[in-house]
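What follows is one chain in structure tokens, specifically the form predicted on its own.
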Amino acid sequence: MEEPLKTHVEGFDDQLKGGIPRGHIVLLAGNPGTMKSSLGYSILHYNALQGLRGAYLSLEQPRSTLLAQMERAGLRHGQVQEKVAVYDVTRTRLETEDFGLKKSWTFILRSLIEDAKRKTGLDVLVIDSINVYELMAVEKDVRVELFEFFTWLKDLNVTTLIISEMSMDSGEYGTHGLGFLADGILHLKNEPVDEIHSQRRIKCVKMRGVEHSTDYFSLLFRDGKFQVVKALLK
């Protein structure tokens, strides 16, 4: 049995028994502000920096954007650029509606991942955010495409995190059965702990054949890592 993809947040790999069983497909959910993009390209950065190849799909911020974030947060695409490809897919986007070939926008992306995979290999995928993918799948009902779309990413075999942003007002953690659909779901939030502050905090809310942790963790970020503590109470 292959060894799980690591997470490489400090002692969080521990309360997933070594971390995310390679192949599945793993929502990153949250609201706005709970650092799910940063999760993400970092779950990228530090496997990159053993050896492993990915890809980050960004649908919805620019390339120099999205790069110049990570930058601020201590995580330099230089040391891993030869490992870590990143897509400005905005631009694709934007071209194809131009086009009129808005119908044919997720025929475009999967052909990105394809190429990435045939021309590199490819371990690790990020598509930020399920939720553009969602507006821009118009040929068929949404919850048609996105049960396609999960298919054809399991029959990739490659273990894929899916940013999902949940609205303030809810408790789903993807819309149109997306939570059904994956083989695993982070949520991360922003919990309020008085009138002033908040603290962020995550949980494996499910990853099928692992028996996880269900319990919420304060998750910080220094330097570049992030790492989880004992939630505090209120």
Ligand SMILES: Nc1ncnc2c1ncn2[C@@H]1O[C@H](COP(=O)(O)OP(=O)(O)OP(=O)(O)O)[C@@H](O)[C@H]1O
Given for the second form:
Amino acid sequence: MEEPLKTHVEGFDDQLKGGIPRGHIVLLAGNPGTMKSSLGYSILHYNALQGLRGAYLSLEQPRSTLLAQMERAGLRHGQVQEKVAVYDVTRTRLETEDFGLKKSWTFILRSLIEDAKRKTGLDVLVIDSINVYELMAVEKDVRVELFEFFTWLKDLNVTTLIISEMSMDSGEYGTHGLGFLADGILHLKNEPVDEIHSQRRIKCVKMRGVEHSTDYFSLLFRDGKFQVVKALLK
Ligand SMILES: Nc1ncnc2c1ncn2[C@@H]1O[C@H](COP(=O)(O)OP(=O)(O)OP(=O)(O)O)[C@@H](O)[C@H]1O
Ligand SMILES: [Mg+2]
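With the form predicted on its own done, generate the form predicted together with this ligand in the same format.
Starting with the chain above, the whole complex follows.
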């Protein structure tokens, strides 16, 4: 069997018994600002340094600001540009809206992903974010659209990380039944530790086929590298 995909979050892969099983579709779910995009990109980045091919589909943040943010954080895209393609579909989104072509949106995205896979091969895919995808997928009922998209992704057989922005109050990892559709869920959050301070945390909520820890860990990020340490109780 193929090796699982490492998250390269130091200390966390051990908790997942090696990483994410290949071909899984995993939600990276969290409130705004919990470093979902950074984690998604860093998984592509570190796997690319080990030779794996990745693609990052940015639906909400322009490519330039995403890469500038990663660069400032210590992840230089230049190091992996041969292996990681970053597709900016923020404009495509606006254009399809302007021209009344919303219906072709899901088709455009699928073609892009298929092209990437056919041209260079694809080991890991990040979609940032599924919330924007949902807004655009208007041809059918959203649940049906998402179900079809997940089925299509599953057949594609590329390990996929889907970023899901949680609303502050819902407590749902993904809307429209996404949490059930996904093979795995990693939850990111900022946990208040007292009235003033908060800590970043990560937990594996589910990962089909893996006997994983369900603890929250403190998530640290330094010099472009994520690490988990055991979270201390107050
Ligand atoms: N070098 C760094 N070290 C620690 N934290 C950082 C660093 N660079 C950025 N951050 C923090 O990361 C957060 C944003 O990260 P990121 O964009 O990955 O989060 P996100 O969950 O994708 O956010 P959004 O909800 O905007 O999509 C910011 O709030 C910023 O404070
Ligand atoms: Mg983001």
